[in-house]
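Given next, in structure tokens, is a single chain: the form predicted on its own.
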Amino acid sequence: MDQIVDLYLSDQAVQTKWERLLLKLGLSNFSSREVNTIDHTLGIVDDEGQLVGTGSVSGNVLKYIGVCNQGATPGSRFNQIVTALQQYQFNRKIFHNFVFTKTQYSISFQHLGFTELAHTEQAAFLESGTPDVNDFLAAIPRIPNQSSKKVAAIVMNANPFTLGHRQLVQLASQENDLVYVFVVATDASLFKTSERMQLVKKGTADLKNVLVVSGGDYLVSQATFPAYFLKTPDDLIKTQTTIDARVFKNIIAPKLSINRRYLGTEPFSHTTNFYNKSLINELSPQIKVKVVPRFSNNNQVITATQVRRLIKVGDLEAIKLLVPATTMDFIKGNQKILQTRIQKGMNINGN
């Protein structure tokens, strides 16, 4: 009879056996980006002691799920490992889980109570448990008669909130009745999620038709998007951005009556530039996409990356030209903390 066992990948022999099974099942990406984020791994062992199934959890994401069906009722081992992972999460008091999987396996997860949020030819994004996407949307504030208003959205990391971000929000504020600013929720940035939320709220406090809300789990960041079943980095970018755009277009925008999305041009980032193009392709024509040229100050393009680099070297005078007073106050008050995070290895390049 099959048994569920704990697999400790810190043991090299166990990891080798685990990788061998997944390779046999067509999963071949064991990069540190994927494996190092795993919190725990379970396995299925058959009567002969052979590893015939596995699944892992990373936060509230189920990943590396694979089973060998030889000698077993089709679907039984899949059901067994997913159920065991959900029980493991329940014991950790995690009652809401996501899975990113190959599209052909979406139906199998739906049979176990997962709801598909979006899919592409290559990948599907599903959730199970509560609070779910409907709870997330129900908690977002509205205004009277919102369905008949001009409602816009901006999604930003704001790492940190700069004068460029401020000008983009201000422009949207002038052109719409209501603007939602969704702040990407991930602590893989120099500025923590709670800090970025506060910087955006303080930096836009005078714009009365702007609502700053967390992107939660539904405006997916690359940091949380598993890519172990995708073959190339470009596959990752294309799949992630398409799923992100489809969740926004088909689920988030209709519930909030969002009919416009504002984007800043991105001359320096291949990923963000690709993301912008994907959004335009996916959202139009239902949602009007307005691409705004990147703002500059004294002929210097304003980027959060440049601000982070200046924090590293402690050039407060240069930073002052790139950020609102509210962001400047935070940087001055927390300069040593931010520099310590950088010294400990926090990546300050990228977006």
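Only the largest set of C-alpha atoms that superpose within 1.5 Å between the two forms is called the rigid core. Numbering follows the first chain given and starts at 1. The model shown is predicted, which means the values in this text are computed figures rather than measured ones. What changes on going to the form predicted together with the partner chain:
- Superposition on the rigid core between the two forms places the CA atom of T340 less than 2 Å from its counterpart.
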Second form
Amino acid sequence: MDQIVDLYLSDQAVQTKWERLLLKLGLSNFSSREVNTIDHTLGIVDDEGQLVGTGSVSGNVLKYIGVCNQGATPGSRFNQIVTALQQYQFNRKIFHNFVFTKTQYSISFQHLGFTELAHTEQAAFLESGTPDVNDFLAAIPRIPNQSSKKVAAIVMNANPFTLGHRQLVQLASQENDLVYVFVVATDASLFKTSERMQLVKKGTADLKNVLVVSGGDYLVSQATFPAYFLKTPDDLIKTQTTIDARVFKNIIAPKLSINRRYLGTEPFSHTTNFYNKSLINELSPQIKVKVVPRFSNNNQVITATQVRRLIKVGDLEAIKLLVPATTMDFIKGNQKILQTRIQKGMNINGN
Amino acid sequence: MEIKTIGVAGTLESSDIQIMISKGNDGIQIDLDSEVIKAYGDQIKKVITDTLNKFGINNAKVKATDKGALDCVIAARTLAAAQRATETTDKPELEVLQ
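To complete the pair, please output the form predicted together with the partner chain; the form predicted on its own was given just before.
Expanding to the full complex; the earlier chain stays at the top.
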């Protein structure tokens, strides 16, 4: 009988065995960037003590799943490892899981109750469990006759909400009947998710047709688009941005009747620049993409990165020119806390 | 019976069924995935609904991934998931299965 065992990759001998199995199965990316995010790894061991299958979890994402079918009923070891991983997740109260896999394996996951959200030639993105994307969409507020209205969407991390963000939202608000501002939900930035949400809400409170909602797991999240939060090679960024764009186009936008998406040009961030290009490619013509040049104040381009650098050095006067009063108040009141977070190693030069 | 959390029971292995129960407010809504849905879909849903009703749950969202389970397995897994969702596993209500 095959047995499910825990694998501790911190043990070099275990990791070597694990890598050898995955290599044999065609998985070869063992960069520390990927491997370090793993929370736990399980393995299947056969009668002779050989490792014949494995799978890992990282937050709510299943990773590095591979099984050898030699001497077993096809599919049974795969079902076993996915069940074991889910059980592990359920035990720690994670009932909603994602998987990124090669497109050819998408169907195997679909047989286990996973739903495909998007795929490209190389990769597929699936989810399983509760609450799913339909629950996420059902909870988003709507207006009467939304399907016949001009509805726009903006996705932002707003770390923190600047005058640049404000002007982008204001422009969209003037040009549309309804604007959804999706705030990135992953908590991996200097400003915490709840703080970013609050600042966007306060900073747009006067614009009556703007709805600020969480991007959940579906818009630029750690699950769909890890490259946004980690330095990543270009081909991987391309796959992830395409998946993110397709989830938006095929699932999010139709349900909310979104027909326009607003983007700010990105002069500095390589990843965001890539993301914008991929959105334009994927969304048009069904969804009109409007690219708005970055706003400047006194010939200085406004970026949140700039604001974070100024927080680090404590230059409140300079920040005043870059953020609305609502954000300014928050920074003033929490300057010490923010600076402590930077000192503790929070990266402020990413997104 | 009040659903307090998400309850899961069962595996994705052959002859089993995995049942996930969460809060709902529109009757028993079942999202069923099964290779034999055409022949047995209605029967599987009936067993799940009957088991939940007998247990005292009339509103719930259910996700079921069936791998060819027999009715007795479906009922047992449904009850286990329901008791986990209602946090009543300390008082097994096995008479529901009769």
